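Coming up is one lone chain in structure tokens, specifically the form predicted alone.
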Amino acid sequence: MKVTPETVVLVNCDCAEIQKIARAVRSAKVYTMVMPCTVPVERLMAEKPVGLIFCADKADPAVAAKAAPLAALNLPKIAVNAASGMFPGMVNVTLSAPTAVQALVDFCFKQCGCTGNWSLEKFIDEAVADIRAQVGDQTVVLGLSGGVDSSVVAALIHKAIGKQLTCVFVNHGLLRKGEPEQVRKVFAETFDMNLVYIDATDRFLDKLAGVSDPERKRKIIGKEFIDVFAEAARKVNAPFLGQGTIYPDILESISFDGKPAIKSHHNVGGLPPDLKFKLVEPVERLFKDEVRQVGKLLGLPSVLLDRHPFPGPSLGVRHVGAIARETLAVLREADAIVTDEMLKSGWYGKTWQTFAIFVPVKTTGIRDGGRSYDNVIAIRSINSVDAVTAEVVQLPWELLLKISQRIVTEVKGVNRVVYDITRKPPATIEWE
């Protein structure tokens, strides 16, 4: 197991902002890990921590009892928020105070002996060495989606082992306009990678025909993707599978005090049992913003790294109701206009996600001097830190009018554009 020198462990005693605290301390070049308060002492000590930060939102005697073995360790310790009420002997930091993060950083440097020598440049060098040691002269197959995580992992593994990596890019027909060409150009031409491109558009869309239930659509897309990827992986015959697992994925897979985990850890958990891979997950201890920074250091273009998050089922969950090729094309064109205008106006980088949704509702309108009966496109623009909650962005009225005018003028089959002004919760970010 890889151990990072000068690791400070954040002990989670039910703290909602634990990831925020971890990222803040990491920004001072101090490596942090998050572990539940119920973690066995032996597992925690395997990371060779130099200090512990106990975090809680409310004092809970029962949780304090569970964390007692960790609180008794002979290591520098500090408490955040209500954790001080649980462990009275610890120095307390109130997260709402303006100097809270600096107090934690000072603790790491002054009490734990940290030197601030953790950096993403150093991480890349260590990751490359780790991949080479793990893989040796064997081969790795990686499912490339074009998203940030898989793209950075592809670049990192390629830097380590070059042509021993084969990327499989499956086009399921639900990607954004120009995306298949863009991904192929970057990885096959710019990085000179082994890239297997599979156009499975008809295979996916035929399976989705007539299916309107959102969960059924998700399951069909997920299962078909696994089947297509498995077929390609068998041909590559690689013993290693590269994955874009990041640190929040791991944190969300850990149950806390009996609460169910938010999601399972591995991205491709549904692969057939005969595909017996050993996993290569080089960014599994990085947060999303750190993954983007690593991508920049590796030379990935902004067009890939700075894109808004895109759901796994892609446009499949932004097309409400049953997917037809004609209406999917309408959505793809409308979404391209939204992105184009957001980029030109400078608002793209100010929002977490801004996208178009196809609404299977027809309304009366006017086109070419006559009556039209066409579809509706909705626009959604939100800001979020972790996608758990989201606030609506108040885009400039002039920008919305321009987007609307372009969509109804340039996209055949649309005569009305609406704006979604609902927070999360109660709404979700995606419409399906």
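Given the form predicted alone above, produce the structure of the same protein in the form predicted together with xanthosine-5'-monophosphate.
Just this one chain is shown here; partners and other molecules are left out.
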């Protein structure tokens, strides 16, 4: 989707920091697009760029040759992180230099003639017009998870076409405390959207009964989810499917010069072949923080927009071993206490993810003056930039003690709380 006339294209010559550069320029209200250095000249020129930023990786200067047709274009050009002599005639900016971002912004304004006219308010107006043009008087179905991306896309498509959008929210029984109620309240009540709410708790938990292998659990949850969603989508019978694809999904799914992509963009993957949708992906050119800002502008509450990432398989991968209703309820209560105390203490917003894990190990304790033999809850709090690596957060001791005290007093079935102090790698963020 073309969003603005003032586009600066980042020519990606295998630059590890490409997303950071794109974000830096966009924060000066200049719209950027990322294209591989091997893109055909005509494809690049179709975006009508006003300037090019060649983003390199010093470790591999051999790529300059592949970018030669683009480097020859008669447009303002600048290089980032290039080895010396890699792009003759271009000023080179080293991203780690303190003046780097300013140099790039100056390039856009002074050499490319940008006026900084790109804004998310404008983006919303144009996205709404685009959705209306694409969908016409037809209908769209959207799988709403309550996560940031699908929530923002729901609000955006709803702004464009109102009741022509139907959202499907599947409660698989593995959600956090209060989550299904919250999603229904925001979307069905506040936004007055068509919302199909499916409580498939029994279906999921029956399938998961006795299954302790993490990969099997994930597969069951994934497959079941698609089945339930597909059944609902068939009933809605919409030709369009709304999706919360964001720009990093796309950038990370482009393989670079034979190197495998970081991840495959799998959003429609797995739907049965009879469901042939045309896709509506209105935030596919936005970065995560921009998606959040759009959500804010559309009036979504902070409780949805500023929440920690939550895995698709949900509490299913935070409950070690086979999931039983009783122990799942224990985890849900413990997790709610962790979140409550994190929010109250102001620490929630300072961590990437902080959550409880149910550990099915019974240990001896004392409760009500007698012997108890109960389970363990672990707390994990990490900070990360991209979830590829993660550092343990040193939460204040008093906060941890308070959380521990509340869990062992308020949650039946737990008599011990432990703190996970392992970075990633070697430990993953989730326990399963």
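Rigid core here is just the name for the largest C-alpha set that superposes within 1.5 Å across the two forms. The structure presented is a predicted model; accordingly, all values stated were derived computationally and were not measured. Positions refer to the first chain, counted from 1.
Is_shifted residue 59 between the two forms (CA, 2 Å cut-off, rigid core) = After core superposition, the displacement of the residue 59 C-alpha between the two forms reaches the 2 Å mark, so yes.
2 Å or more on the CA of residue 23 between the two forms, with the rigid core superposed, yes or no?
-> False for residue 23: its C-alpha shift is below 2 Å.
Angstrom shift of the Cα atom of residue 424 between the two forms (superposition on rigid core) = Residue shift at the C-alpha: 2.5 Å.
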